[in-house]
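Here we start with a single chain on its own, the form predicted alone, put down as structure tokens.
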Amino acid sequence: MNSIEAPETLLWRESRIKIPYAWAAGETASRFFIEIRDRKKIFGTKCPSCDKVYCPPKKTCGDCFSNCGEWLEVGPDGEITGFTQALYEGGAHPVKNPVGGLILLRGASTAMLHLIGQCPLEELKIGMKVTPVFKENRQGNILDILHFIPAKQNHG
């Protein structure tokens, strides 16, 4: 058998493809992001078995993979578990050097990823009430939640 050696360096091609694309959202996050977009509240999904409550919602439970379909409002306030500063520019990102923090909801048993806003990053702590800041045009997706601040500064 003839075997091929391998190239010592490879040759690289730096390209873009775009590729537009759209996707259904699904009928447990559509519900969620037009609860948030019209109403400014957030639902999570109960599941029957364990009684875990997920936010943002899942149709099926994680654990047990029973089927939750019990929405219960949660929040708005919660407290943050745990948080991180992203100190690279990306394109994902929605603000430079985003503070992301992980948001256990009022009544919710698992936290929301979602961005910290009006705070400085030394003076954020796990444990630390929050409350969300909601778009004015909101849009129908999770940035119509702007971020969440400390609770003591909500003033609307």
The other form holds:
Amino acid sequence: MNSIEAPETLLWRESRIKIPYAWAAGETASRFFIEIRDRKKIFGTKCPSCDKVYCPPKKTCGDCFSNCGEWLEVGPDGEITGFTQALYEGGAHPVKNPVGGLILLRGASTAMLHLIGQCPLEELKIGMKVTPVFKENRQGNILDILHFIPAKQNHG
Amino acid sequence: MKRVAIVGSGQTHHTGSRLDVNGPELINEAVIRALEDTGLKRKDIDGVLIGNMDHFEGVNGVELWSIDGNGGLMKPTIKMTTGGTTGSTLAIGGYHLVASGHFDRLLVIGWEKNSESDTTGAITTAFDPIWDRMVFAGAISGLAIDAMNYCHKFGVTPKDAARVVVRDRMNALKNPFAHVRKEITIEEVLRSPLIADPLRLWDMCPRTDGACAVIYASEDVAEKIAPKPTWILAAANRHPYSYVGDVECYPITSLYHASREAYAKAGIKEPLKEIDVMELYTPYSYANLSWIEALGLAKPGEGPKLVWDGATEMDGELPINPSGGVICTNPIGATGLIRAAECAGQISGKAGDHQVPGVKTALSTGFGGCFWSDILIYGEKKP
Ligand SMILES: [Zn+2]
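In place of the form predicted alone, the structure of the form predicted together with its partner chain is requested.
Below, the chain from earlier opens the complete complex, with every other chain and molecule after it.
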């Protein structure tokens, strides 16, 4: 919101909109997050017609409308297909100046948006292999993966 | 301008909370059913028109977010949203888009997951922030003032209003897609908690999770898709005023004027006689009395008599809300479009257990915002 400079004869009202929401993940996303939460395993779903493996998983293929009922374990490692760092303040940023990346997990056809950590920005490259770091206390949401880090670092 | 027909539709099994699906997955259920109803495939669809009230789910840009479910992947996809009238705006907008000649087979979708937010909180954001929002904003207050005014004018009673709740609840028992499917008595309505005088809990619509998809076709292809297309004879709408205080409660001016325009377009002089079924967006009981007066079905103050006489029952002269109406099912962005789907179901003979025999002409309405009204009239005969 821009700061308002106005003469005394022009009034405005400041307020904020605060409405509670409770978004259903649905059966498909629920299963995905429960696998991560309980077993630290990442799954995608496969379209039987297009042979695409969606990760994040999809219930229905948006292209052919087939039911993507087959669950395949993917990753946990993958590669970066795009990244940048946000140097501005964002209300929903989980950390200051987050590095966001598109992560194509091994065996998946679509990339997942997530955070990249423990790597100086100047060393990050498209095509770099990464691996997930799972949180200790997992709640059943996307941030149960803390972030992805360069694969070599994880193996010492 | 092309003539336009509805050739098929699909609905979800409406209910209070669909935790098992997210929005796009809910939408997809209705879309798949609509495609199955017509025998069309996603590839046959030229474009998608979708709508809801963004602030009910807190996801702006649902036309993009739901693209996997709504069938619009790599197709022209358009959103229309006009608050409570969203569903009927979609029904009219779909008609306009196909009539324009730019689309031959258009998929029109309305949906809402009311379980995901605080409905009153979300609706409050639709009120003017300088005037009404600080004072008396919310979903129910304006409706209660309208009901109070109507009762004051004509001596209409809570019992009269409860009578239409009984009717709509009875009808919903025969509609497998309806949300509230439970019989109710006049006494039970009158004993339910007062929410905003004179409105009680069971005078009001529920909050519903649901989606509806309707396929529109141009005159060039409609008869090849459906053996009995439902032709759109007329559409009209009126959106008056911004502030609650501007509303003229009786008769509801928007509905009065929109219906007169639609009747003129469709050549209808005596709606009670010439229309065979109506699906009205009446989100509270009293609207089922005063608004049928605005529609010209009864003289001022005589709406209750028409209802008590049984004229609007399933076997009456003009059955109203065979589906159980909005009193039984209200996934807001879908609600107006469900009315269109139900009218098309009645004309094409696909309404199942709540089929009214021999429907040739049907009318649906939409309601929302600051007493906005939309009207569509449908017929079995190509106009
Ligand atoms: Zn597919």
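Between two forms, the rigid core is the largest collection of C-alphas that superpose within 1.5 Å. All of these numbers come straight from a predicted model, not from anything done at the bench. Numbering follows the first chain given and starts at 1.
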item: Residue shift check between these two forms, rigid core fit, Arg16 Cα at least 2 Å; value: no
